[in-house]
Each structure stands twice: as C-alpha cells, then as structure tokens.
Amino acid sequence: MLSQIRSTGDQLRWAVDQPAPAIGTSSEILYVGMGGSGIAGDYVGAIAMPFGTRMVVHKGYGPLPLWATKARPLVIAASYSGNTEETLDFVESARDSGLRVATITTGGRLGELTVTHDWPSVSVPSGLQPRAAAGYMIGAALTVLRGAHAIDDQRLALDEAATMADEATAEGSDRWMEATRIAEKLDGRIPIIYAGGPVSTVVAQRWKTQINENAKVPAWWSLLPELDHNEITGWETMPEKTREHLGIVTLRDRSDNDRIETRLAHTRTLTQDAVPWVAEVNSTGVSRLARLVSLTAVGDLVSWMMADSAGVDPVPVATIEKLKKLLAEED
C-alpha cells in the first residue's frame, strides 16, 4: 500500500500527456462513480467549480435525476474495475434517455459498453487497489474535462501536483514527519475530520475513507459552518467516553472563507475539555489540485501508520469482498 500511495506523483504525471477525447462543448456534467472513482470525481468537482462548470457527482443507482432529462449533460461513468454496479446500472439509465457519455475505466463490462456504443473514453492503468488509483482518476476526469471544454488546460497543475506528492511521501519529509505525529495522537482513537471550504472539505471525505479502508477503523468527517448548527452540540454529555476514545484533526486551505477560522478557534475552546483537537494540516501548493495533493498525501500516509501500528494489512477489503459475493448471491 505504501509504494501504491508513493505511485501518486506518477500517476498524475500519466495524465500529462493523455490526449483528450473529442467530446463536444459542455458546460453541465453528471459524474457518476463510487469509492475511489467517486472522490475522484468530488476532487475534480471542487477544480472545475471556479471555471463555472457545474459538476454534479452522482454515487449510486439510476435512473436519472429529473434535472439531467432536462439539462442534458455530458455523464462521465467512472469506474477503476469496470464492473462496478451502481456506475453500470446509472450508465444504462444515461444511455436509455440518450445522454451523452463518456468514460473512465481499466476495462470490465464498462469497457466492453464503451467499444460497443463507440464512447469517447480515457483508459486508466491497471494493478492497483482502486483507492491507491486516485491520481490516475483524478487525471482521466480532468483529460474528459478538457475535452469537452468544460475547465482551463490542468497540466500544468498535475505536474506541480505530481511533484509535490512525490516530495510528501518521501521518508523523512516534512510531511511524513507530519503524518508520523498525527497517526501516533490518533492511535486507539477514531478520528473526526473538520474542514471548512471548496478544498479541505473534499479531502476530509478523502482521509475518513482511507482510514475506513486502510486502517480498518471507523472515522468520520465533518463540515463546518454547518457542524456548528448541529454537531458540536453532541459533545455535551459523554465526555468522559469521548475524551479517551475520540480525536479530531482540521485541514485548511486558503479557499475557505474568512470566518471558519473564527468559527474554528471558538469551536476547539467549545469542545476541546470533551474531545482532544490533535492536530491542524494546511494546505500548500500554488494550483488548487495541487493543494488539494497536499492535504491528501497526509490523510493517505496517516491511514497507512494506522494500519501498521496496528499491525493491519492496509491493502485488502475483506469485508466489501464479501458484501459483493453477497449481493452476487441474490441476483
């Protein structure tokens, strides 16, 4: 798992010189995915937002939303194996109403659908654990976008990105230095993820699922203002059990709005007798997917720690394995 999450600087530099499938101009894209296909399409979200681009991320089943019969966007069916079933079931709906559609896949039946209905399609490489493919995702989504003239030319920011990931996994680095002291506070804790903003907030989602799946613990993430109205009330009456069990980390990116740190700095004061606030990770990087890299390699090599305190083998998912043999099971 650890040379997979190092894989991320190559992989984003893959995506380089990928050429762009001719698509046609659109402004209004449905993507659709789930696990790691899915936050590739939330991190691509968050990229195309200032361009004016709405990108909606769909995780599930069809049919369609009503809005997509009416506004007609480009899907893009994004699925690292190919044969992942909500993405194939929503594709199917996508194609009934006549939608266009493009595609992101190693092969698998989504493949197969892309040769058959002759789809414009970025194929990704191979041979990982779809979490550890992110970068190659990530990069595919943007090559899709910048063919359907929905966002400005990212290659620029895969290569800072490309680079930075590199820099951030390096044993030794500041990062991993970083990484090293958040996974040690959090060790026997369940960790809480807060972030505030277009960036931080994708990538809280980001480090709750890779501690699920590497880690093998629960996590989860939290957004704020909008904990503020709800969440932090929850504090009040089991701090006892929450002090020893819980521990909550804050990512921050320049894009958040003024007030989060405010409303931060009174939150931690409101809270931190009933819950321990182990640690904040700031953003760096000039291009917005290269901040958002920056926060993400942190949440990757802090699951990754996680796991090996623990002496947990970060890389398979036994339990989803057996839930999809379930399912299987009663088709």
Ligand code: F6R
The other form holds:
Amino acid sequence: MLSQIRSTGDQLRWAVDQPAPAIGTSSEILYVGMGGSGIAGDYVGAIAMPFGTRMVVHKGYGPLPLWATKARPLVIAASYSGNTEETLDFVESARDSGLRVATITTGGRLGELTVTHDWPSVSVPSGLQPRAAAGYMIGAALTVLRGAHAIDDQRLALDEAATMADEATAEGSDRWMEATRIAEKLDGRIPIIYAGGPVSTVVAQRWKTQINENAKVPAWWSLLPELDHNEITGWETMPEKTREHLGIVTLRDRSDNDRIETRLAHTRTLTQDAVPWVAEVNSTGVSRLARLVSLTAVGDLVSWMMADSAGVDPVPVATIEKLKKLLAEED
Ligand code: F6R
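Please move on to the form predicted in complex with the ligand, as the form predicted alone is already shown.
Below: every chain and molecule of the assembly, starting with the one above.
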C-alpha cells in the first residue's frame, strides 16, 4: 500500500499526456462513481468550481434525477474495476434517457458498454486498489472535463501536484513526520476529521475513507459551519468516554471562508475537555489540485501508519468484497 500511495505522483504525471476525448462543450456535469472512483469526482468538482462548471457527484443507483432529464448534463461514469453495480445501474438509466455519457475505467462491464455505445472514454491503467488509483482517476476526470471545455488545461497543476505528492510521501519528509506525529496521537482512537471549505471538505472525506479501508478503523468527517449547528452539542454528555476514544483532526486551506478560523477556535475551546484536538493540517501549493494533494498525502500516510503500527494489512478490503459477493448472490 505504501508503494501504491507513493505512486500518486506518477499517476498524476500520466494524466499530463492523456489526449482529451472530443465531447463537445458542457458546463453541467453529472459524475457517477462509488468509493475510490466516486471521490475523484469530488476532487475534480472542487477544481471545476472556479470555472463556473456545475458538477454534481452522484453516489448510488439510478434512476436519473428529474433535474438531469431537464438540464441534460454530460454524465461521466467512473468505475476503476468497471463492475460496480450502482454505477452500471445509473449509467444505463442515463443512456435510456438519451444523455451524453463519457466513461473512466480499466475495463469490466463499463468498458464493454463503452465499446458497444462508442462512448468517449479515458482508459486508466489497471492493477491497483481503486482507492490507491486516485491519481489516475482524478487525472482521467480532469482529461474528460478538458475534452468538454469545462475547465482549462491542468497540466501545470498536475506537474505541481505530482512533485508535491512525491516529496510528501518520501520517508522523513516534513509531511511524513507530520503524519507520523498524527498517527501516534490517533493510536487507539476513532478519528474525526473537521473541515470547512471547498478544498478541505473534499479531503476530509478522503481521510475518513482511507482510515476505514487501510487501517480498518471507524472514522467520521464533519463539516463547518454546519457542525456548529448540531454536532457541537453532542460533546456535552459523555466527556469521559469521548475524551478517551475519539480525536479530532482539522484540515485547512486558503479557500476556507475567514469565519471558519474563528469558528474552529471557539468550537475547540467549547469542546476540548470532551475530545482531544489532535492536529491541524494545512495545505500547501499554488493550484487547487496541488493543495488537494498536499492534504491528501498526509491522510494517506496517516492511514497507512495506523495500519502499520496495529499490524493490519492495509491492502485487502475483505468486508467490502464479502458484501459485493452477498449482493451478487441475490441477483
Ligand atoms: C477499494 C475501494 C472501493 C471501491 C468501490 C467502487 O480499494 O476504494 O471504495 O472504489 O467499491 O469500486 P470501483 O472503484 O471499482 O467502481
């Protein structure tokens, strides 16, 4: 898993040379994908935002939402394996409604549908765990959006992000040491990731899922300012338990609204007797992509370090596979 995490830089560099499929112009995108494939849509949605592109990320089955039958967005179906049933179900519903479809996959059933319907597609290299192929999936989604004239050329950003991923994941780097400190503090605790801006909230979700799938530990993410209107009261009645078992990590980026900093400070003051605030991780870099990757690298490393220190193999996701098998048996 560590070498897969460390391949993120090369994965992003791969995308620099990908030809953009000819799709026609679209500023309305409906991206469908689950898990590691779905989150690539969240990342790319955060990048597309400043271009005035509206990108809705759908994580689930069809049918197509009614707004989409009216707005007629470009549908991007992303599945690393090509065999995820929710994604296949949704893309068939998009096809039945006559929407334009583009795909991102290594093959599988989605690959077959792509060939049958002659859909524009970016084919990504196979052989990784989907969640560890995030660099490919993000790079491929950027390539599709470029083909749809929904964003500008991201090659400089891809280069910047790739260098950042390489530097961050090198043993002993500043980010490596930061991750080591955080993993140590989270040892034996259930992590909760707080974030409050377009870049940081996307990565908060990635931290949670990487900790789930690599360290096999429960984790949650919550967003500011919303959590100040509900979750903040949840720390009131069980301080002995929550203090012992939970830990908060905050993610920050310069796109956070100025009030987020003030809110975080007060939220911390009001809750720190009930839960340790373990660390604040700040993004670095110029482009949105690089800033996303800078926060992601630390989370990926933390999830791997938590697995390593607990003697857990981070690669297999046995329970996900078991569930997929159970569902297939019910078909
Ligand atoms: C496993 C992982 C999962 C998958 C998800 C969807 O490493 O990350 O979250 O991404 O089960 O599968 P794909 O990506 O093949 O559509």
